[in-house]
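In structure tokens, one chain follows: the form predicted alone.
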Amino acid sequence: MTTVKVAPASLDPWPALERVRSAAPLVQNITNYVVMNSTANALLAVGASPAMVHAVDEVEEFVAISRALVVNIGTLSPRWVEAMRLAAARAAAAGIPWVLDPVGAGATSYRTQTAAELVGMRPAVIRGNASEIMVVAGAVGVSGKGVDSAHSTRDALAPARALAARTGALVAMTGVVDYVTDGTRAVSIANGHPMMARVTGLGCTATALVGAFLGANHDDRFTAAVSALAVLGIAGEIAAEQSPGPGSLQVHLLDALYRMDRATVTQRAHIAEAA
């Protein structure tokens, strides 16, 4: 991937990554069965502390001791939705940043309605693929391919801006090129590798890492979100260079997150202001 790297120094991912490693933020995840292990390992590799806590009887109490909350609707059930509501409400009331991943929004009415309800509960960031973002933004006639996107992130940038402006949340879209927008400003991140699309749950991993970066950089959520996506994309590039296929890419990606250094981030990050 190529882009002109014109991002200001304030969007340098390295200081944000250093803060994650020094703070080791506790990140509560209400996430899906498919990705629990992989996202927990990614959080550990980047320097955060993961917790997979979803029981209705304890989610509110656990939010109170966490630095960030991640809500991922990949495998829904009524009790889990109840837990998501309780945790999101507690996080918003306590000023704890939380991230929503509307996995598969548009695939079923239950999933779409759940995503819409949670969008209204003041997430700090909404992270999804282009189709998911377009659905929760209210674009007409949009659907994905199950949990996969049928649209490009560039196609979804205008709906993403509108969603951010309406909700006050940052919108972070991942795809061939990632975008983060607050409704006015938008930044592109052109890092990553096509093989990453062959590993289940790397979008969910992106959401979890956004949570970790928010937990350690709560005073600048824009830089936190951009940095999380850039760091994951760089790790994916490094992993792909060492991997003949997606199985080994998963292992090498964790190693790349763990071994990330300033020189690597500086040389590889492709972050640019987007028109």
Contents of the next structure:
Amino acid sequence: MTTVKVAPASLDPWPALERVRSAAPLVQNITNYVVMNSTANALLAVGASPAMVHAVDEVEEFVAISRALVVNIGTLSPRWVEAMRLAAARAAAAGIPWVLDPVGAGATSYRTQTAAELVGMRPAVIRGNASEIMVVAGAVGVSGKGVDSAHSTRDALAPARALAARTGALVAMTGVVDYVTDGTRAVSIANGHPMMARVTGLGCTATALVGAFLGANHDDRFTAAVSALAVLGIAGEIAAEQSPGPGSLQVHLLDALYRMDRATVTQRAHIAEAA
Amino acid sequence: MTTVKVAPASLDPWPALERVRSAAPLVQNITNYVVMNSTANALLAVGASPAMVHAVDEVEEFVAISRALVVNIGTLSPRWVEAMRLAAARAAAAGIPWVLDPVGAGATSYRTQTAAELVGMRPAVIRGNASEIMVVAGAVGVSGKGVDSAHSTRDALAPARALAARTGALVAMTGVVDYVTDGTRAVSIANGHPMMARVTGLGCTATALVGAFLGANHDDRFTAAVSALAVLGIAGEIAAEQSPGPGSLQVHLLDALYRMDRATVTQRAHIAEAA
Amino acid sequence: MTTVKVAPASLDPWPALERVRSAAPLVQNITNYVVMNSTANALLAVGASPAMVHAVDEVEEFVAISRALVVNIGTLSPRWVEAMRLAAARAAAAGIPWVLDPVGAGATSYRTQTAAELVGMRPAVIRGNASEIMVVAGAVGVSGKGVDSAHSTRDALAPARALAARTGALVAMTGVVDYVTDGTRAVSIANGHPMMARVTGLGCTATALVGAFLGANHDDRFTAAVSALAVLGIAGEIAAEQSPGPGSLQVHLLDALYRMDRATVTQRAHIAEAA
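Starting from the form predicted alone above, please write out the structure of the form predicted together with a further copy of the same chain.
Complete assembly follows, chain above in first position.
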């Protein structure tokens, strides 16, 4: 893989970010308890309008007024999985893009099976770490590291491509280097900082931001997904430079998302076509 | 509306805040997953003693030892609504003031109906944004913006007054300008900062602080509600002045609540009788 | 009690912390909604790998891959208590150490009974404040302060010893002075700062860190528990010195956990044998 600093012009994250800020898309989240607060704050910082709505009694009605849906299985239970099914089906039927985050797929049978079922419900994007993507792609069976990845994204690129080709979803895989693939094309994003792994839920934040970018960029999902990961990675870099530790990083990350300007995006984005 | 800087002496927030700090009222919260952590921290910062207790098996017993109850429907589901009913009924019967936050009323039928039911259970205060208050007051049917407001508080003042008159609750409505009304009298609080809208759950924090102020000021609910909104708005102003973005604002807001002194309250409070 | 600055060499927290960082133990948490985010971040900052997994459908399978289990009843409900039972039984059977946090025991019958049942399921450590430990030990009946303590840890030391002797668990009790006892021996840890009480969930964080230290130090549970409390207390002191209020303290605490070095631990630890 050759990472060049200047992105292909068609993948410039800036116009996609501007659209998020001007449209302020309503993004519905059925997500886990751990990250509800932090992902809502990231969505607000980037300019979207988050709502955390997961009751079986109302998810379908809420999907209908949303511009994107995020489904994250981080703290799943049967009643929540039912709500995820209802919301995903409604979104797919209505042409509202939805993003799946198969948190911890491979750690327990329940997660692996739930992830497999949801993968079949036409998500626009599947966002996970390397181990989760490999499990969902069927390339490995179980993962012994809980919700953290035991593999590199480079190793998981072939399974990611196969998963995209099989499902029709984009696969957005995050790690030291992030990748987005539609099965044929693959693009790498080499932004971010190692200290980000010490803040809980930044993978879930990536998923939420993909939702926001999809919600404001219905016409080009590939660029939306790439842009979301690049903007988060850049914000993480800026935050890490200011932070003695992960507590500060989390605070500065939100500030950086809020203040992100065109020059910063242009200078820092490391986006490249991947072999 | 004429906003004068010097509040009517009877509405000075300082004595009400001092009572919160000296009494450290136990405030029970049945609230949403997104804000449990942040509202608990705001309650601690202002000097109250928060507890998040929502199991059907224990809410009534816990209400009996609390000085105030907060009921927030942000992430409602049937079992939680059952707990809200039990707790609200017990609080109303025991004369323990309780605050209702009808989060997202108007966004789905389930929320609108649940809010309507709880409004009828004698809350001491109903705290919402303009759209939520208008929906609960029956002035508009649905709101298409999810949990964010599509209306200004000024537009919603007449419906807020009608709601207060019909229910006997105070209505505390927050936005660019906040209002508290008992149906006849209305007071405006012109504090706060636009960046506060980029931090999730500050509306819910307003509700929680109203609970704390009610819990320590049973004898004057109107002043308690006004004081809570003024103190939060002032803390938000101070925090925004120190913050490059919403991540920092959330941190500094808690510090400002903790450090709030009489001079700051006196100099910054913008409280006025509203026409 | 004589507090001497130099700890008994066998209780030096540094080697135990180093083992957490090198082993990065997977710690499963069945904990409350309020603190899921903050305790996950504390576990990451100290070097552990947290997972919040509580569904009845998967807890037992997940325990089997974990190095320690944390069970915290802060926001309990029947389905969650069922998951706690399953996970605790599996952990005890497999020799995986588990920590019980009986949050709010004494505040409601439901909490008191649930805590009593779990105490009987062979936890390695019971971590609570003075009132919770006294209730669980049977020394007092009810506590009228919600989830905050109405007693000092010094007053609760005898009940704590009796509880440890009866159950075979270590009792780790936190307050102005912390204690760890196995029923016979008792050690005091005089670190920490009063402002820590204004941040929600730092007691729960103590419990989570005890889990992490147990997970990486299976061979010496007593030193593990003492070390966890000392490291948290020291981090709290450092954070308080940098913080105008509790918002900043929470941020700096995570930074301090992440940056903790041998010299800081050696200079600041106040650990002593207690009479």
